[in-house]
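Read the single chain below, which is given as structure tokens and is the form predicted on its own.
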Amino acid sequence: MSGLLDATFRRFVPSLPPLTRNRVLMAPLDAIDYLARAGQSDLAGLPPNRMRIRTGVGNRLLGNGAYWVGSGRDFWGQQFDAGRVRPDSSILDLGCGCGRCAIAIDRFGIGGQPFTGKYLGLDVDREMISWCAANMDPTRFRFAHVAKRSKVYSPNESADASATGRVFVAEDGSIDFMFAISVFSHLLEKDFIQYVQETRRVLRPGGRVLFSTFCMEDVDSGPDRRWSFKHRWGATFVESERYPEAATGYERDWVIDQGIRAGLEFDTTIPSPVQTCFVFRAK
């Protein structure tokens, strides 16, 4: 029943992020969230609630602060335990949003040790990049905007970096660990391929990348499920033709093939009924 209700909600609201840009609409939620967090030191200094909703909080429109912080902390623990990242790593966070993982690594470090490496966060959302740049230590954390049009995440963007070649403002072979959580799941085929190629360009030999996308063999989809992906555009399975970048899915072999074509070595997949993670290594 909950799946049916969620699917019905998604038909009327196919993409939540556009609503979070309406500050008048979001003002009551931002105010309630701010007052609810008052006096809680572990939830101090977080970005506005509307931004956290935009980055994904499991449909928690309120009371998502602890979840938001905890999910960032848990991510770094998982990557350290898997041997993909160290306290001194050079890191690229593609789709950094309003700093979920940046705040977590700053507060909790990696593997119980303070973070001493360098962190670069990239996103197409100018508002969230501005918030991060104004609220994080610039000596270790750098943030940059990616000029890319998206009906969902950057509807007012006048330029498109995807048409000019280089997308990531990182030097060739400069990154030890790159990750992109729920970024490739919003890319159409042409941009997906280009982002994989850019990933290979910026990784050092031996560097790892982990990114998630909706994998058609794993995702829990169907007429009464949250996701249907009934529209197909080339290699891309699209959830909503009105907002095509709201959710895109791909077949597993196609994703692996794009990594190999770009010069990456396939490592593993971490299947999920929501988004599956793909891990590659730079040769």
Ligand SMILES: C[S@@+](CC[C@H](N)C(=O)[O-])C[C@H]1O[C@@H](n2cnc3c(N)ncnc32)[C@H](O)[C@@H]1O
Contents of the next structure:
Amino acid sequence: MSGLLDATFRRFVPSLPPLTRNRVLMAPLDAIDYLARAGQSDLAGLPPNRMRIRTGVGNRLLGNGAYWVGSGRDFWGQQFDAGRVRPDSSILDLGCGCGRCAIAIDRFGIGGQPFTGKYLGLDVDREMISWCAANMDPTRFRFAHVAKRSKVYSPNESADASATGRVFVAEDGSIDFMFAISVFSHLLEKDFIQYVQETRRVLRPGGRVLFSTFCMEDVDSGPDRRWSFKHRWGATFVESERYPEAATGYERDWVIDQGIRAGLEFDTTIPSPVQTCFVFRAK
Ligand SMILES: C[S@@+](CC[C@H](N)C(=O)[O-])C[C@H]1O[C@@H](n2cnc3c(N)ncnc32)[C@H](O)[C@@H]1O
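Got the form predicted on its own; any chance of the form predicted in complex with this ligand too?
Whole complex next, starting from this chain.
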């Protein structure tokens, strides 16, 4: 039933992020959230509610602060336990949004120790990158804009990435752990392939990458389900032709093949009816 309600809502609102750039619409939600968090020290210093909504808070348009902070903290616990990252790692957070994972590693550390490594966050959203750069310690955290146009996340961007083909402002072989939560699930085929190649370039030998996307074999899709993915554009399954980057899906073997073609070693998948995680290792 909730899937049907969700599907109906999505028919009218195929993509939420564009609405979150409407300041008039968002002002009351930002104000209520700000007042509700006043005096709660564990929820101080968070980005405005409109930005958190833009990066995904389920259906929690209000009262999402504790969930937002907690999900970032849980992510680092899982990655540490899986042996993918250390407290002194050099980390690339692709599609970092308004800093959910950056704030968590800064506040809670990793594996019970403070984070002492370097952190690079990249995103196409200028407002969120500016917020992160202004609010995180610049000695360990750096944030940079990626010049890519997305109808959903950067509709006003005129140009695509640089002519050099380099999209990530990271040196070759400089990253121990790269991750992208719900970012490849917003990429069309050409960018997907380019981003996997860039991943291979920036990872150090032995470095790991974990990214999530909608996997056609695992996702909860169908006529009355949450997702339809009924449009096929090349290798990409597109949910909404009006906002193609709102949600994109791929077949499992196609994703694994892109990693191998780029020179990565396939490690594992973590399947989910929402988004499946793919993990690769640099040789
Ligand atoms: C669903 S949000 C997830 C944000 C963040 N990873 C998190 O888990 O909180 C998707 C993010 O990907 C970013 N994004 C979308 N397309 C991108 C692209 N082509 N390159 C880099 N970032 C992109 C969006 O601006 C947004 O911040």
